[in-house]
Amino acid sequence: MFDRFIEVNSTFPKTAHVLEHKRQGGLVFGWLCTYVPEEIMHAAGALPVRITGHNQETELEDGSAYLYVNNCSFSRSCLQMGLRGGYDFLDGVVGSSTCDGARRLFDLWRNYIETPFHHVLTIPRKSTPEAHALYYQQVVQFKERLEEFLGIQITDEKLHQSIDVYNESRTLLKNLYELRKLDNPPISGAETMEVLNASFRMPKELFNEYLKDLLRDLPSSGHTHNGLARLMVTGSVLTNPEFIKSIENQGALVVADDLCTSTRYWSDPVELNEDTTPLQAISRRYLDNFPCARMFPSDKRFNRILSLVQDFKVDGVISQIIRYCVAYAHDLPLLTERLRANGIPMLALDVEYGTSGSGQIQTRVQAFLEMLGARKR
């Protein structure tokens, strides 16, 4: 049932579908991070695909020579897959000045990879009313230098279409999530990140058929799991489902979790009404989503992030920060204190990007999944 996701993945970046797209003519636009509204490069008739690095931690000699070793190494991976030719597809790029190593990384691709289109939108820390003010101008900014690059015009009928598309695969992402909280979900976690790394490497229309055949055989396959424990995982961009399924092959079970790559990609629809533009309607969805940890005050994360824990009857949560992740990392204390609050044990992993769990990690995971089961008993 997963293959054909595990096929996307493990091309990616030069999936079968992406080169497809181009030998039609079609144009295939990069994004770097879940503040850049992808229904607007869709309606724009280009395929939106995520930039991330290597599937597996690696040797980052190119990256490591542009940008600073206290960068952490999600940005220092991407740019080094960007120098070595592996998005040479792209005909633009698309960052948001989210964190310090977001912006750096836009800043090197802009300056020495050839792709045409660059553009970065500034996003800000707060949902406040002159917050969704400006955010709205750097859409509409966005929008108009798209049409500008493009010739073309973006109507308000795309948008509706394209909103209408990714709306359809947030609904059935949060099906496959609901299938998550039962006492033996059909589907681990570590098949549930090959899912999610596929949404958003792939057609998205072609990418709902997928899930709606995975969701229409997944209660009648048989197919179960269990755990020591019911976990879920937080912190910085994961998109190794090795890494999980290091844990889960340590008899627990991750059920959830609160990442870019995942919870925060699809949580929450853009909502249409009568009285917003679709634009305002995107503009309001993207800055009012389940919030990164750069975003202030830090209380409606938090409150997601523990509702997530009781609706999947989650025992516990690990944290892996990307080394030099610093909103993360000055996230941590806080998060840490309110889950203790309300009597979650939580385990920090320092890891780099694309780890796939190494002896320590382990190591360090078995002892936390003897600890949860010694306060079950």
Second form
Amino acid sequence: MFDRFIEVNSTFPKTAHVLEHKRQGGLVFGWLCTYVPEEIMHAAGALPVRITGHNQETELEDGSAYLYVNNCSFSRSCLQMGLRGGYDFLDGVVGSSTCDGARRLFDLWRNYIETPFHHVLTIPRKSTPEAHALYYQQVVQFKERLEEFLGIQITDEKLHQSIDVYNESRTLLKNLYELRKLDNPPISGAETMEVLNASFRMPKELFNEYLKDLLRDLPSSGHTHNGLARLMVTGSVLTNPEFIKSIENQGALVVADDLCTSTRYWSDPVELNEDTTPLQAISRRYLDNFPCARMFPSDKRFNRILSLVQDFKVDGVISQIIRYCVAYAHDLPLLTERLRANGIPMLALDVEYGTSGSGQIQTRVQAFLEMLGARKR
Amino acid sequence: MIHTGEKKDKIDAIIRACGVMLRMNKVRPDARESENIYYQMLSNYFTRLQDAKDEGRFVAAHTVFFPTEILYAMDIVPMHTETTTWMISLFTGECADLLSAGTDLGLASEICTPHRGLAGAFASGALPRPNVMLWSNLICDNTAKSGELLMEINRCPGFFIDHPFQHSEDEMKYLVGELNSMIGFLEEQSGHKMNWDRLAEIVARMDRQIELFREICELRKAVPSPFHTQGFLELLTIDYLFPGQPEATDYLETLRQELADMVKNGEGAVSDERFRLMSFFIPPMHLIGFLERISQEYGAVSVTEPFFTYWGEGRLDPNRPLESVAEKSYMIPETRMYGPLDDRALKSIVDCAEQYRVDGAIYYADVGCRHTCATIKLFKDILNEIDVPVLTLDCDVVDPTITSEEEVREKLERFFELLEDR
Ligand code: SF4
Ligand code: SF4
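Follow the form predicted on its own with the form predicted together with its partner chain, if you could.
Whole complex next, starting from this chain.
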């Protein structure tokens, strides 16, 4: 059931779909953070893919030489892949002023990797009406620059179509997550991550078809998972399902997350109504979406985490923060406090991007699970 | 997590240290008058902060690159959190305690020491408890993210200024809106009304001070260069703590005159100038004295710091005081590191190197400061193209355990040899 998704992930970035799209003369744009509105690139006829790094923990000689050792291993891993030609098919790269890692990754990409089109969006850290007005301007400007670069018009009609495709994807993923609320879900956390990773690495239309098939087959598959504890994973960007597997292999079940590669990626739809243009609706959604730790005030994110904890009947939270991922590291004391006030224990792990959960991580997870087990008894 | 309010803070250690510096200067034959003004200003700043509680004055703690002009115009006592923490850690030698208090809060060791230390300083009571906490995202994630935790530690309200990344008209409008909202917040919290006339006066003085900063920079182009190698830290502190204040004008005018006299007489900061250096970012505080000594020893002087002393173009307009405060935030040299590093930003480094005729550059690579370290390779490549070698010194601005004097000496000596051979 998951092979098609795994196939995409194991061949990314040069997947068969990407290569075929290019062979047919299509454009591929890489985006760097969840605050870059994908629908705009999609409506321009391009295939948007999320720039991610090596799926495993690897030596990051080039990444470290260019970004220095004290930048998060996610940005170093992405840059290394770019420097070594992994993304040489890209026609454009779109960044945003989200966090130091992402903005410097964009700066160096722009200077050292010859991608023809570069654009960076200012992303406010608040979601006040004024912040929305500013972000909207940024989205308009991005659309205009894209139109100029490609010599096309991105019409409202095209934007409507793209919104439909992306919203459908969001609804399907929501349905998938509904299954994870069950006492014995038919899908594990690691399997979910394979699906999610594919979602930003292939044509959305095709992904939606794959996902529909999966949603049709899953309930009757006889597949069920259960665990000693239901866990939520929070923190920095994470794309290696092996990490989740290493937790689940110890008897837990990961049922929820607030990662920028998972719930924070798909959670909120673009809401259209008669009074809004598609561009306004898109920009509203992206700035109001389930917030990243970069956003202010942090309680908005904390409250959403707490409601996920409740909805998914979470027993404990695992925070995995990539070293030097400052936004999440700064939130840790406050989030720990909020969870503790709600009776939810948290295990905080320092990791490197791509980790599959080393021996030491396993030992700490084991101890955490034992503690959760003792609480249940 | 809460501020241990009952403990006595450590502000008096800074005041005492300033007093010692002043007394020492009085007996030093080569002491500059501007230095005396500087230490007196520091002493007054921290005395005002120390007395604020007894006098029932309203104190706003704020992070770096903050529009303090607004606080002065509202008669609110400012506390520059990073500077105050550095000074406490420098003058009390309690750096390790402050950092470990920060770690105890749950802050990871990769969080830069200025911010880990400052959270620790509030939590341990080394810094006095403010009435409000103010911060912005200039210039990094650490600054952007520190405020909420500090609000919680100090159990005080706060305001975050969301500084836009680029410099378009829309972004300026947004920033002015943010400043206006902050003024509203401060009026409500402090009961003080914004005094717009006073803000206009402050802006007028700030405009003059920017001119003076530029004139001082011009004088540093002379061969030999007249300002001592770590002098730029004084300039930084002046803008951090006293923007638009009359005493800052006094300091800058005095300094400019001193440097102009030196240039006229062909005197340099070092007796035999051999190497003209460009400095990137902040050297470790515990090595400042040593860096001055080695600078004399080898005739090596920092003549320009593109991100600290090289102000952006433009003027401030007292008739549009708030817009000017917003505009200033884009003229501050450091904000060149904030927006996208486009060709213009990169060209300014090359311009600096050429105009100041630098022989080499020193890059203080602070282990916790990721956005500045991420540009090491890029700046090196650009400078190497115009034949300027760059030495990277791994260090930490606050924590003395990261680099020793011996290590730095060895690296610098090798670098000077390399420059000599060229
Ligand atoms: S931490 Fe936030 S801002 Fe940075 S890359 Fe992740 S989602 Fe984007
Ligand atoms: S040291 Fe660097 S990371 Fe820390 S506050 Fe300063 S600029 Fe930010």
